[in-house]
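Below you'll find only one chain, the form predicted on its own, shown as structure tokens.
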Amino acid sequence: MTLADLRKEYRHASLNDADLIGDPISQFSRWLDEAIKAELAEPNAMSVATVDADGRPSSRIVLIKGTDQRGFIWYTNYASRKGQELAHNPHAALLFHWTELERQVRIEGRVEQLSAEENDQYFHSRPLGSRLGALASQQSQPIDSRAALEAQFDEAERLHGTAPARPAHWGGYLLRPQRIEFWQGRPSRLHDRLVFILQADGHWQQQRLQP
């Protein structure tokens, strides 16, 4: 078999206007409550994509964090890749895939740092690894082996023991939604594809997409 050979018949569910809230950040927290209780592998795994100060793009994955009435929320290295091009470009996409559910979200919108005190407070709920490991890792900067990876932890944990204070080159971004849109698989590859678009006055603007 080869990869064009490879193929699914997207049967799962389907998406009408009328199923859907209003509001598109709801929307997003019920698909992705629903995911959660379908015990999927890491349903809060997203795809950000950024631009570099030529125009390149770039994506990972990383973990939501949060959502409310702002927008979307994870936490990183500010000075890594990512934290770069944010600086240089503000505006991001972010993707959430849930394969078993033939699920997608895509949303765009302008990413800004969040406060000192959201950051202070989500730093300290982490584990102490993952709080010495912010410390150790100066993150996307090259490395001689894993080695000396694990020596800057271990230098991190003599010098900071258990009660480390937030690096103040790590945070959280929130990105406040422009475009949010939803995705459902149908058969035939006649899938359902809803878009909110935000207007300048505040409002959502619903709209169907042909796939």
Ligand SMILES: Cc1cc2nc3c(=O)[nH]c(=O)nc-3n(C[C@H](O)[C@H](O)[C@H](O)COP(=O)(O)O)c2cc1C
Second form
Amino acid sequence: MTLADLRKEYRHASLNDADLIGDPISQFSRWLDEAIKAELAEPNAMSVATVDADGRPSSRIVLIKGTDQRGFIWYTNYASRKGQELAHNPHAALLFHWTELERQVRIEGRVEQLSAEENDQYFHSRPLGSRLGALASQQSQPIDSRAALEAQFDEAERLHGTAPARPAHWGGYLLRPQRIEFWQGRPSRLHDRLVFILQADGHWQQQRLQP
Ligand SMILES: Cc1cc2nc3c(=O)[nH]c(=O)nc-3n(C[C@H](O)[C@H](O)[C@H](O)COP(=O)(O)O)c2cc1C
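Now show me the form predicted in complex with this ligand; what you just gave was the form predicted on its own.
Every chain and every other molecule in the complex is listed next, the one we just looked at coming first.
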């Protein structure tokens, strides 16, 4: 078996205009719910793609922590590589692939930081170890050794005990979507692709794309 021979037919489901519920954020929430109910591994994992000052892209997986009518939320370190790239260029792309459901969702838009109140509320809902970890790690910076990282964690624990405050460099991002595409695998590579593009007047224009 070579890589060129690895292929499958997609026949799990279909996606037609009549299947859609209202706006694309509600449709996304329905697909995410279905991925959670199907007990997929990490259904809330998504790729976040950003670009650097020279327009060179990079991507990484993060966990989505909320959706509402504004858009899509995740939490991270604002001083990380992605944080620095977003500070320079707030355009980003999110990608979900729910393999077993033969589904992909592509989301593009502008990103902004959440308010200090929202950040504090989520930070304090996290387990203590995660809160201390956020204090201990200068995400994306080099470090000499694993032992040095663990020493930074111990130091954070010693300084902050069981009630660490949220560090200013840690918080959430909200991506306000401008384009959302739903992809459902179909037989013979005739996949369903329905894309929603936000118009200047605030309504979503819907199109079917060729696979
Ligand atoms: C399943 C999974 C979930 C992750 N969730 C997060 C997350 O929610 N927030 C985060 O900052 N990094 C998360 N990471 C780590 C990121 O992929 C990445 O290593 C980190 O954010 C640093 O990226 P950067 O250097 O491009 O800023 C996750 C990684 C994996 C594999």
